[in-house]
Partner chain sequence: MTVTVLHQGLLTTIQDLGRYGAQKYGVIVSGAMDSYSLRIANLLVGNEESEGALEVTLFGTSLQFENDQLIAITGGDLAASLDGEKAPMWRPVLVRKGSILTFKSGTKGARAYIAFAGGISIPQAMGSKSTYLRAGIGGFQGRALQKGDTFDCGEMNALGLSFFHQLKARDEHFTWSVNYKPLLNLQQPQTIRVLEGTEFNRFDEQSQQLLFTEPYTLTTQADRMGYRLEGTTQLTLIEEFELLSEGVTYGTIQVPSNGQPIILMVDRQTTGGYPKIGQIISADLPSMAQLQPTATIQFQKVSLEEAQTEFLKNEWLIEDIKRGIQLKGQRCLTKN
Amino acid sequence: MSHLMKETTMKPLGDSALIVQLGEGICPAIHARINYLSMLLDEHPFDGFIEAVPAYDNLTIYYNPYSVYLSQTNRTLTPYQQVCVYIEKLSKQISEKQGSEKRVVELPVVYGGEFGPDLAYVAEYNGLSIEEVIQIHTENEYLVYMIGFAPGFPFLGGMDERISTPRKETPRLAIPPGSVGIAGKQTGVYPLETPGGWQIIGRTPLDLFLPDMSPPTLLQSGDKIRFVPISSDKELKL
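Can you show the structure of this one chain in the form predicted on its own?
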């Protein structure tokens, strides 16, 4: 997919949020800039800042407009304008090289059988053996671009197109938590039991949604993950 680095642009999202655009398309360099700006906001929040939510090529910033307005000395700017001024100053500090080292998380996965009912189909669709699909799926490192859809669900970049497989024509009504799936050119992990049309090739025993923790998700935007094949009789039970 093509991508484009460009000047930082901002646009409002309702009256209490704005979107900071840092590029176009799915690109690790653009995403590094997004994560660094998010980190800067966490370290140097403005009055009224609530949270920053990263996506593939932009950052959505939520704020309390009343708190932002009260923080001004002369109150000549709207809350949106005030936040834009702050973000513009902060964005000048962005550097891909200044971000912290990416965390690498290993996800153990039982492939096939009852835990991966669509593995054989993925292999047949791509003219591969089951062993080749597992090898291809586990040999790459994946970048977590964002968390969304369901709490803890990682949107990953880096899957080899040799195992790309269309979604199921009829989605399942319930996919177990921890299920690892493929949909088109993407792979991902279901953190909770939800309906879904992804081709399920395995399952991890690790919990991705951790409601009692802060943050409440095992994976974070900017993490790198590796899928590690295990057998179901290992110590990590499903």
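Same protein, different condition: the form predicted on its own was shown, now please give the form predicted in complex with its partner chain.
Only a single chain is listed, so you will not see partners or other molecules.
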């Protein structure tokens, strides 16, 4: 399903960002390379570099084209080309070395009912019982590939494909904080009330966004997590 690419490929995301592709698909080895490149950029930023956002198999790099232009000695290159040349060079330093020991975070979840309005649909779509969906969702350990979409929202790898379900056709306008969802082969948790198109199967009482802390999120890229079913909605304190 996934493969590493030794070549880095780049494509523009508008005139002030670009996406560096380091492989294709969901795979811990690709993920490790992306985090490595992100770290290299933090250590060796180019003039005009704003920030980088890791995803499953690529890294989005945000830059200011004017600052890049001003830093150029050779003005035959466009700012985009200039950044590509820099990233090409930097990505040669990516090493295959594995990162440090992963911590495991447990997330308690109330499945179904008013907290998981799409649980029955996920079961029906996959020809499973509701209990089977819960069992499959809680038995795996998940790797946090990226945080995105909302502050502290973890995108997790390792979900069993037996419960994968497409996104809703039209996104909901408001999903309550703590909601646990499935979108395609991905699962995740909503830290804040936001619109979104994921199938909602349950809810956790934990806060994922901690704006006064540094880093400001309960989970970070590289963590492992496990969902633990809880039955009482009293535990949710809702």
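Positions refer to the first chain, counted from 1. The term rigid core refers to the maximal set of C-alpha atoms that superpose within 1.5 Å between the two forms. These numbers come from a predicted model, not from an experiment.
Relative to the superposed core, Asp207 shifts its CA atom by less than 2 Å between the two forms. Here Leu41 counts as shifted, since its C-alpha moves by at least 2 Å between the two forms after the core is aligned. Positional change of Val180 between the two forms stays under 2 Å at the C-alpha, relative to the superposed core.
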